[in-house]
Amino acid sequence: MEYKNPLGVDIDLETGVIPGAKKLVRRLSDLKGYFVDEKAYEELLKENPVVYEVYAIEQEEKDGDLNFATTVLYPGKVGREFFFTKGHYHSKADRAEIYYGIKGRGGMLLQTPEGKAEWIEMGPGTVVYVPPYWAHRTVNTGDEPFIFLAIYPADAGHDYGSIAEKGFSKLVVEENGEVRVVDSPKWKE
């Protein structure tokens, strides 16, 4: 039997950098179609920010091994709507997740294919549970970098189609200075 090697990494807990990692960049103009205020999406737009970063260490995509990676989703909105990571069903749906808040302050939101929708609260120390089945979308309700550790099986996969096409059937957004989960006018069912 040949054994893989373990492995260990320093995370900065500042950045949320972990060294050597494959690096991913998403830009405002990466999540068009996202955000239902389109009119506010084309003027910032012009800017064309960075939404999130995230650094994975990923494994050969087989059964029973383990991904890691950090996401820094920086803080900013499109209208009502705070900066959110596009969010995913596993392509394995049957695959579960764990995310542990490193710093900053947001949330997870999730769903279930038919709509019903959580919302749980996240900062430094906190770990979400994501079970089977459902997507899932972090979201910087904060105004600093809002940077999570997220752990998965390598075979789970991702499967942003889903979310592009019907979109999640909530939105957090800033309504007089709180944060507030409202009904997504762009849900389909």
The other form holds:
2 protein chains.
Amino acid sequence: MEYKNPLGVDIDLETGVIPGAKKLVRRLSDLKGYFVDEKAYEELLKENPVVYEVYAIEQEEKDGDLNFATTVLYPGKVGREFFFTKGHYHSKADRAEIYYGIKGRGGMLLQTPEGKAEWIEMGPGTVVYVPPYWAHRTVNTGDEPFIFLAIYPADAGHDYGSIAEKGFSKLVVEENGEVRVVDSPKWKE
Amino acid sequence: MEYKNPLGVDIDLETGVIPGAKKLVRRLSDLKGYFVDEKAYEELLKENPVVYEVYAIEQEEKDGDLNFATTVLYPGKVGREFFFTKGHYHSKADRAEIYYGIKGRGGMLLQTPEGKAEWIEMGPGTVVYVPPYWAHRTVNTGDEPFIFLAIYPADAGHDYGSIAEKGFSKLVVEENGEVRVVDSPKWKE
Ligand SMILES: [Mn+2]
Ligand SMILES: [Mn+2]
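Switching from the form predicted on its own: structure of the form predicted in complex with a further copy of the same chain?
What follows is the entire complex, opening with the chain shown before.
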């Protein structure tokens, strides 16, 4: 029988970089329509900052195999909304996921298909269990890069469509210097 | 539809403890027959030290769901052999696993069913990908607790039998103050 080779890699704990990983960069222009404040979005688009980078080591899409990736989510806001990742359901919706906070501060917004939302704060050492069926988006609520590790089934896949269309039912915003989770005006049942 | 609840927990990064997790303790007496130097084993058994502790958050054994656990593997030796975890294949042998080094130093010994072994060094920030079919054991080669996080499919299961019987083909030992991976005299094809 042919076996795959084990792999050991050292994450750069300052930058989140995984040597040899596939790198994906998401700039503000890749997040058109995701933020509520369109005027603030257009204004910031002149700079078009990098919102996040992903370093992923992925296997063939086979049941029982596992992928892992770090995300470096930069600090910033569009209007009152903190920078976030697009967020997605899994294409195989019953696939779970585990996140581990490495550096910086933020949190995860989770949501069922019916729009029931939960917010979990994350810092170094926080493990988040994303149960089957929940969409998930991470948010940087701090002032340094928020770096975390995600482990997900190799056959989970990403379903970005419904989040791109309807968003999450909640927004994570700054209000008087505080982090608040509020109802999204864009959310429609 | 009924959904499981998301979970956020903060690992104590000094001790490896996961609050609310199921705790398992393995003392030297639980590792009878695992170390090569039986005389050294019997001698140390008088103290019967804790070799490792596991803090696990596990789900029902369902395809696509994920478990996670920290292990605190204490420093020590039995003769020349460094303290290690029992090591296992997965009952569903094609299930992969991801490890992440949190604190201390050590490594992972991996092995195919035919006895082809690999050794991967681990420290804080090291990710190890355990491919399907490989047995895996962690080893503390340092002088402080070696703490790491493991994420594994909820239906992977543990097959300890064949390792308990035949061991690994390699040993991780101290030789003149150095860490060496050497052939095991106990290994039989
Ligand atoms: Mn995901
Ligand atoms: Mn395992």
